[in-house]
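Listed next as structure tokens is one chain, alone, in the form predicted on its own.
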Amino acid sequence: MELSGKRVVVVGGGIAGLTAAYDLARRGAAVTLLERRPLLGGLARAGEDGSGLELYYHFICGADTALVALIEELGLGPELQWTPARTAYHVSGRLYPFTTPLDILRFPPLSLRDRLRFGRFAAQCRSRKRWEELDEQAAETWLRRETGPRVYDVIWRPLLELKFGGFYPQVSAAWFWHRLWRASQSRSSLLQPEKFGWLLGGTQSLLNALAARLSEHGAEIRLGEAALRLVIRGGRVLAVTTATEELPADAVIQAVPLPDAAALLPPEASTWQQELLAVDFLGVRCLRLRLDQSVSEAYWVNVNNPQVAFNGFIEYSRLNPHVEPGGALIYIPMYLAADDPRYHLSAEDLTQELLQGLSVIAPGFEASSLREAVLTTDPYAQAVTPPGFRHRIPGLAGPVRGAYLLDSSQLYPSDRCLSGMVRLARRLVTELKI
């Protein structure tokens, strides 16, 4: 579809808004993006030390076509590596590998009928194509029917339960599976370990790639200028206001969080505004550590540890040697809801609980080893996906002509990930109405 001369403000710097942005651009469009951070990336930002560490951890998977099929267009294919990945869970008090179908059947704390049993399991997710009767049944309940109580005890619960909170026995089956169903896209077959993919120069490189291709085709890159208000007369969008001006748009890509595109909507608006509002969000507080030192020989570790305030790690320098060369860099993140304590927790206090956490899982980390400790806090990370939200999932397009959304819960059943926004996003500019 030819755009030319057609003015598209999209709202949100993250990969979502920029691919937006950038097929938009070549399309002819005349594009302003607008991202209230002095970075660009959301929620695959880097921090402001130069450092172009990410805040979050990524990784690439198999079935990330999307994300891949970029990266090669932007002329970074050389930059992504593919590393096998280890898993380890960390329950009883022991951290144990589990990562080839040989570490399930040696894994003490399930039976060999459990074990046999959860394996079964896993290749079934594997092989299933069709989801949608799924949406229909609340994970912990397929869970413990498919797999029986002591496997959704020792592996499935303390996931579920420190992932989603209060809100987890409300988690779809659809959802869960989809999880499963990803990562095991990464293994060339059941006896072979996953393999994750990365960038040398990190996400930011790519980013950094869709900012240079954006001004190439002619695209403003506003940062730091948030947009306040989306102008809206005749059941059409017509402006998006910001601090200093009111920019004209015929179209407008909202490529931020529900809650976010809720609070630009004006009172006209309202309906659309509480069918968005409906959707609850949890946050996330992630700890980024630098370390002189390594904790794990996996890539990821569960953890099942009443001890322990968080259900996982990642050795992000597993995967990617260079990142932190000579020491480890560990990311531990928590999803939680608004008015749990911990979301209020200062950063100090939190920094500690997390750092005891580590210590119980391996006990051979030393405080001594720390570089550097950084945590991030955003409000409106994970979409909360209850049985049957296949009908509940927001529209590309509005009921307000020329207002679009772009928000990770219009995957589902995929959860959040970085090939998935891509995806999304270049399907909504074939699909844009001027």
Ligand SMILES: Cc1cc2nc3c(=O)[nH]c(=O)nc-3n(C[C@H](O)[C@H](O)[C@H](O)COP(=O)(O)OP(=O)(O)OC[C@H]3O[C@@H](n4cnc5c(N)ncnc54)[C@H](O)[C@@H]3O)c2cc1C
The other form holds:
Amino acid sequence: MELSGKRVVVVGGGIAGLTAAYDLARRGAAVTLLERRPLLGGLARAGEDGSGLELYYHFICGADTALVALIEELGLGPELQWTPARTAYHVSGRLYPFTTPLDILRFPPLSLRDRLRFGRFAAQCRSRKRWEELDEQAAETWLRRETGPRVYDVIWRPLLELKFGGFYPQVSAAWFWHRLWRASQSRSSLLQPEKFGWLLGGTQSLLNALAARLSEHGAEIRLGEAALRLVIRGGRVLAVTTATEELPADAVIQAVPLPDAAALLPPEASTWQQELLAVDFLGVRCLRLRLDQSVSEAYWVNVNNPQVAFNGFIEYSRLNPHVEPGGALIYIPMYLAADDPRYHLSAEDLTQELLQGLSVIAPGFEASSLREAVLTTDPYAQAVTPPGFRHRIPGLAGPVRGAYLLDSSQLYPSDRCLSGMVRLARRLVTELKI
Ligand SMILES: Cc1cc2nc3c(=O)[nH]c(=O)nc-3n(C[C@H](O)[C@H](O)[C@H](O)COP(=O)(O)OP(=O)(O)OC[C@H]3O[C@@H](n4cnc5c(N)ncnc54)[C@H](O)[C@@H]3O)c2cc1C
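Structure of the form predicted in complex with the named molecule, please, following the form predicted on its own?
Then the entire complex follows, led off by the chain already shown.
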């Protein structure tokens, strides 16, 4: 095997690091994977309570072919389920279905003209192939021009805010188009509802299967051990330091968000470090609620209501009915910049604010039905990709020989997703030059 005997350190035990480590180990490399948390999974991790419940919701789209191929390769095909899912919009104090073209044609907050305009635009996005010219403009400008101010204010702005908080005016049209395209690939036809995939044991089964394969192939997984520095001499990487030792390496793959990767670079790589730090990131705060009862018929509810602090929630148990027996599992995500006061609000106060918002938009919600509320915060959950980002996508190979990067901004114009990171990680292993 071409990588036989080569020492590779993979930093980060999220889906990208695990997939890269798996392919490297299969090709004979001596792999050490460092994960600073006590458990694998990164943004797709479950909590530490042993329930296996993910801290953030994860669904699989029809376009997620790399992920589906990996699931099958690992023998998890029978665990993969597909469920048609309904969407709804909460606008002006009311909840409207928003799943099929018929729902959209009947959507009262928009005039008939706007509904038709919206429908035509959605169909165009589904069939569009080229995106380069969309990279030159902001999503806001493009959406206003193509669908009009009312459609923008009612439909698109809340979606953009849901994902980018205060950064939403900066997002490129290419990113937004790809997001619509990816969702549209989950419909077998324009008239069918979207179908989303999920694993019976959650993303945790995939993580477990990857970890087991890594061990079978002799890779070493070190949990609770952070990489602290890359050792670089003469323009090539030689080792990675941890708190206790220096691990010699022929190659290092940093499968971590760009700001974490930048923090590992020594002064010799300061130009590269500045490039990585030039990409803005949003953090996420997400409330996971286990309830005695469902609060919505829909899997995904978009929210456009100034009285409510969030722009959407996900009733995950509408997709996976086994996930919360006799009750419902809900996620309320908020993407926030690090200087947003809500990023620093105490967990108790933010939880109260979000529960209060839920009671406004889901009158069926009763505080007494709450089984558990868990608020999770991650600092680097979403890269902000402004117009022109296609010229700034960080390369898989850095300017330092033997040093490689895996970060979701490299998926541009695609949004971050598990499947994209699997695809990138597998590509990187085939391109690795040691
Ligand atoms: C709220 C939310 C919902 C999502 N929903 C979906 C969905 O429905 N479908 C979908 O496909 N995707 C979804 N995603 C995106 C998906 O979770 C990510 O794209 C994916 O998990 C990223 O994987 P990764 O391995 O690239 O990075 P990460 O998951 O960020 O993993 C990086 C790992 O590196 C570790 N690390 C960092 N620095 C160091 C260091 N110095 N030393 C050692 N370890 C280090 C971290 O602890 C982490 O475990 C969602 C994300 C969020 C936040």
